[in-house]
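Only one chain comes next, encoded as structure tokens, the form predicted alone.
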Amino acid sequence: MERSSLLDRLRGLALVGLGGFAGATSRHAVAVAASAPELGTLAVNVAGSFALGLLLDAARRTDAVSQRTRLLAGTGFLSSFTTYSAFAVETAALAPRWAVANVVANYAMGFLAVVLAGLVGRWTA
């Protein structure tokens, strides 16, 4: 492997790691501030879905989003900020009625957040 290729890979890993640290720390801050763990998880999943939708829409339609930005913000920050694994664990611990409501809320609101992000991206373009 060439030296420049190895350095590029290490830079990419560092960006993902830095973004992941910031995303996980931000998620923890939201979880601490939330009145219930499920509400904090819902908030980060919806907000993260919206932000990822904006980022990917901008990356798809423009050259304004660099590969480094995608690694730092998308792969690093937003993948650590959102937590569909915590959502699954929390759902399993809920009573059946609340578990169904939690699944519907996370998936419906997350999907709507992505659609809204696409509309916002087109509106601002």
The other form holds:
Amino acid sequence: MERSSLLDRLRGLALVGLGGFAGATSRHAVAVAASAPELGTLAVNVAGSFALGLLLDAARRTDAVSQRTRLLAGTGFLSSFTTYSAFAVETAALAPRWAVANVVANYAMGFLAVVLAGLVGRWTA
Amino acid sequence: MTDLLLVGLGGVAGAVARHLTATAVERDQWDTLTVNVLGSFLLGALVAVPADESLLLAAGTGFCGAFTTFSSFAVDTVRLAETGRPRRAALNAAGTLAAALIAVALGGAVGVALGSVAP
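Form predicted alone done, so how does the form predicted together with its partner chain look?
Full complex below, order starting with the chain above.
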């Protein structure tokens, strides 16, 4: 019993780590391709929020999403694909007007993405 | 190729550290707030130190980027608003932003201080 729960935890950490590898490298690839670092961060944050919204919404509605999928795709990939630290550091480095614009863009589009994901989940349910 | 490997390995450590923090904190939104503020502090310090490119890729883009998360923060915030707690949602949004920006500034000050004493 003890042994299998330890194995389960280690397997969970492995899934999160694997997803983290893919999420961080994908975010880096987007950053390299973006014309400005702030735009790369905005793109991953909005896309990742939409996808996590879809995943968690599906997990809440059905039992089709396994705990393993949540760990690998949600906690691992999507949470590592998006980032708050780069958003905060980039915002702090911008001139005040652009800093406000950056916060509004990330917050408004990120929240909207989650709301839209919920609507998509309802439509397809 | 090496760049991606550095970012990826940092990402593994960041994601695992975030997951361990979440299981240790285990209270609504506080785990996400904790990682976002700590990670912002660390990234603020890293970019202020005249660090080498490899360290920035592994510890900054990889670790801090993966340790912190915008998607969980956004889902948490929207969920609070949707479940009839709009004030807590607004507080989570504004509070995370304020705390993270202060953390970046503090981290920057620490980074500059460390950079000036480093050989």
